[in-house]
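A single chain comes next, written as structure tokens; it is the form predicted alone.
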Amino acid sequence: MVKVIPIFFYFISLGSGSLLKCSGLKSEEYLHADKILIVYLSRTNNTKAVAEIIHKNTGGDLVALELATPYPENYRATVQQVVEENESGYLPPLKTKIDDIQRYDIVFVGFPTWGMKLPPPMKTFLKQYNLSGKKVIPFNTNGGYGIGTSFQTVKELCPASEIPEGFSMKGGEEVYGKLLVIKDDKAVEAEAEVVSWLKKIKILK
């Protein structure tokens, strides 16, 4: 059973109404929060930061993908392992399990760009669960080289899903030792961009 964070958590921890005040949204602008799932993979916590911003502004359940066998902490060892997984088509098993995924109508999937491709663990998730008929919405952070083929791969793995326009922004550059950068002023900037995107794809009224 995964640990999910329901929308009422924020009202309890921040005080009633404060979430709406900080996001500038009215209560009626939430679109069936109980039907929204936000799944993300994050190594340097930048994709996690964007996932939390989405959750703050849409509600729903927030789930981090965890692997049965985590990648090495060493960056270059992980890069080599991912290259080998991509070449062989290996899909690393997930520790994360999501019960009753059919109750969700909207599934956000967030990930970094690895080798200009969709990370293998996210491929595992998209192949493991039937997302037919749902809105599957990709979001991404990267080291400055863009999304590569990742969004296209999401479309290919979800042929019976609606895939709205995705979101991408620059995050950390682990190869240079830059880890979490979406924080402080950058987090404020990121939230403005995310809210604008959510309105554009009509997840926010």
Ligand SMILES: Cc1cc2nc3c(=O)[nH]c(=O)nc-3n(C[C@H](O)[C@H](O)[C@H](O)COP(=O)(O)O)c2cc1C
Given for the second form:
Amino acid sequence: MVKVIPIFFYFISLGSGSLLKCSGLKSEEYLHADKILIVYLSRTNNTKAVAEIIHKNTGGDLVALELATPYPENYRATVQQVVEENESGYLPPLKTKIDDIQRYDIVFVGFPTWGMKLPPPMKTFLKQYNLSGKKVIPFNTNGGYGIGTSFQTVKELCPASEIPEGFSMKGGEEVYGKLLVIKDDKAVEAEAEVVSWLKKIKILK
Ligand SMILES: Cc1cc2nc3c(=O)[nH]c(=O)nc-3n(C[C@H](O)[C@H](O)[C@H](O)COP(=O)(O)O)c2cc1C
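Show the same protein again, this time as the form predicted in complex with the named molecule rather than the form predicted alone.
Zooming out: every chain and molecule, the one shown earlier first.
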């Protein structure tokens, strides 16, 4: 009996140790898919491709920003309209409505660079919804000239949000007729880059 008791306690402590480890792992998990919203604006589907990669790896709700009045099909007319909207500060109304945005803790916001700026519809979104206290995580595709002032504008429009490092990659060049390029091999490369960024900002382990 004297020998049995220590052995008995040994197994009890082993068991409780592994239980603690399990519960420890749970509390350290970064992902809470029901708290994640991924909102994106995309005209030629490059930003949509990145949004879908994020969604595949994080779960959550994926929402395309749609306008009450869509932009023209014509590229040059769209560029001109965006210039005028930026000059006048016009915020194009959205058709997309998000119910109960307060249930999300993490809001990814994806957009192309337009005129080296944040596209007006994304400004509408950030002004229309109160994202205070949330993580607002920007991601972007562009025609090769980078993010311009877009990430800075996200910060300015969300002064009470935490803004982790954003993600950006080259997408299409509509001006040269190059529309969706983040597909096939490029989509595989994009996924590796996105996953490594999500780990860096501690959204994924
Ligand atoms: C109106 C408009 C303005 C743009 N302005 C820029 C720009 O200033 N710099 C840039 O690098 N690309 C610019 N682009 C190219 C887009 O950022 C690029 O093609 C992006 O990948 C498009 O994303 P999407 O396929 O999700 O719409 C512009 C495209 C449009 C339609």
